[in-house]
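First, one chain by itself in C-alpha cells, the form predicted alone.
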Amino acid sequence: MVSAYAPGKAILFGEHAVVYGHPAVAVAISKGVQVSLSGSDSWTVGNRPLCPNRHPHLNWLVERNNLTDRPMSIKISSELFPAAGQGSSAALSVAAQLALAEFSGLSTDTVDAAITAHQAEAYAQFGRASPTDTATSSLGGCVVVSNNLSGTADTIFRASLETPEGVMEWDIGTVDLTYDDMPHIVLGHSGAPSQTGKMVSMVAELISENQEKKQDLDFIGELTLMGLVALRSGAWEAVGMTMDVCHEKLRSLGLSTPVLETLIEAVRPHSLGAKLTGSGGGGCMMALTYNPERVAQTIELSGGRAIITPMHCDGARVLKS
C-alpha cells in the first residue's frame, strides 16, 4: 500500500481576485486529506468504478500519470467538510498526486505535485482554477499566490494555465510566520456546500456584465497587499482589520449567505477579524482570534460545525509505512 496526505487550507485574503492575477494569502490547517493506493483488479474508489464525472481530479491524475492499464484500489479519508471552501479537493488532488507518483517511482517533489494537482483542479472547474489551494496544500505554512511577488515573498515557483480568458501566469511564494504568541484561526461550517466550478463562472459572468464589480476584485488586491504587509510584520490587528475589509468586498459580489453572516457577526466580538473563506455562496467561515476556544464554542451555538486551527501547518507528504 502507498499513502499521502495533504492539508486543507484556509484563505486570509484575495478570494476570486487571484483569478484575475491578484494576490492571495492562504495558510495551511490542521485537518486534510490522505489517500491510499493497493493492486486491485480493476480501478476503484471507496469499492465504486472510478467514473470519469463523479472523480474527474482522480481520473485526470490517472491518465497523466499513464497509469490506466495498472489498475488500483483508491481509499479516501477526509478530516475536511467537504465542498466548504477548505481546499478539499485541492488537498484530495495534491495527496493522490504524491501517491501515485510514489506508486510509479516518479518525483514526488511538492512543488511538482502543486504543478499537477494544479491542471487537475483546473479539468475540474471548466479551465479556470487558480494555484492557491494546491500551492497551499502541498507547501504548508503560509503562502502568497500573485501575477507579481515583487519582495513580499520568497519565490518557491511560476505556476500558468490557459484559462477562457487568456493564458493566467502566478508567482507562488511563502512567507515565514515565526512569531511568538501568534493567534490561532477557528474555521465555521455554514452546513451549505460550496461549488467552486459555480462561484469562480458566476463572478465571471458578474464582471462581464458590470465593470463595476471588477473594481470590487482590484480593490481585494488592493486590501490583500495591505494585509500581507500586516502579516510579514505580525500585526495581527490590521490583519483582523483587513480581513473585515475583504470580507465587504466579496459580499458585494454576492457570495456571502444569510448563515455565514449570522456565523461572521456572531464571532467578531471575541475576534481579531471575521470573514467567509473559500468561493463562497456556502462552505465556511474564518475567524482570527486569541480567544479559540470561545469562537469555537460560538459557531457551534450559531448552528455551525468549528475547527481550531493553528497559523503554521506542515505540507504535503508521502506516510512511509
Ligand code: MEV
Contents of the next structure:
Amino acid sequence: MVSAYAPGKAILFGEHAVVYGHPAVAVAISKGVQVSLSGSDSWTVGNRPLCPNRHPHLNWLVERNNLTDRPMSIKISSELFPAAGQGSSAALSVAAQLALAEFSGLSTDTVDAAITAHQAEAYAQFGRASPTDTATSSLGGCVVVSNNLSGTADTIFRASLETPEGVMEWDIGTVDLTYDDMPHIVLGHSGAPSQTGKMVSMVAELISENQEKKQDLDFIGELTLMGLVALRSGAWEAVGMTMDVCHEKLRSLGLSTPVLETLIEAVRPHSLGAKLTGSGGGGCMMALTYNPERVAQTIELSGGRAIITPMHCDGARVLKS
Ligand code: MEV
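Moving from the form predicted alone, what structure would you give for the form predicted together with ligand MEV?
Okay, now the whole complex, with that chain kicking things off.
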C-alpha cells in the first residue's frame, strides 16, 4: 500500500483576483487529506467504482498518468470540510498525484505534483483555476502566486493554463515567515457549501458586464501587495487590517453570505482581522488572532464550526509506512 498526505489552505489575500493574474497569498493549514492506494481488479474509490462525474480530479489524474490499465483501490480520508474554501479538492488532487506517482515509480517531487494537480483542478473548475490552492497544498508554508512576483517572493516555479479568457501564466513563490510572535488562524465553517467552479464563473460573468466590479478585483490585487509587505515584516496588525478591507471588496462582489457576515462580525472584537476565505458563497471565514480559543468559541456559539491552525504548516508528502 502507498499513502500520501496533502494539507488544506487558507487564502489571506487575493482570492478570485488571482484567477486574472493578480497576486494572492495563501498558507498551508494543519488539517488535510490522506490518499492510500492498493492493487485491485478495477479502479475503485472507497469501494465504489471510480466515476468521472463524482471524482473528476481523480479520473483526470489516472488518465494523465497513463494508469487506466493498472487498476487500484483508492481510499480517501479527509480532515477538511468538503466544498468549504479549505482547498479540499486541491489537497485531494495533490495527495492523489503523489500517491499515484509513488505507486508507479514516477516523480514524487512536490513541484511536479503541484503542476499536475493544478491541471486537474482546472479541468474540474470548467477551465478557470489559479494554481493557488494546489501550490500551497504541495509546497506548504506561505505561498505567493502572481503573474509578476517582481521580488515579492522567491520564485519556485511557473504555471500556465489555457482558459476561456486566453492563456494565463503565474509565477509561484514562497515567503519565509519565521517570527516569535505569530498569531494563529481560526477558520469558521458557515455550514453552507462553497462551489468554486460556480463562484469563479459568477465573478467572470459579473466583470464582463460591469467594469466597476473589475476594478474591485484590481483593488484586491493592490491590497494583496500591501498585505504581503506587512506579512514579510511581521506587522500583524497591518496584515489584519488588510484582511478586513479585502473582505469588503469580496462582499461587494457578492461573494459573502449572511452567515459568513454573522461569523465575521462576531469574531472582530477578538481578532486582528477577519474575512471570507476561498471562493465564498458559503464555505469558510478566517480570523487572524492572538486569542484563538476565544475566537473558536465565538464561532461555535454563533453557529459555525471552528478549526484553529498555526500561521502556516508543512506541505504535501508521501507517507512511508
Ligand atoms: C479558491 O480557493 C480560490 C479562487 O481564487 C479560485 C482559484 O484561485 O482558482 C476563488
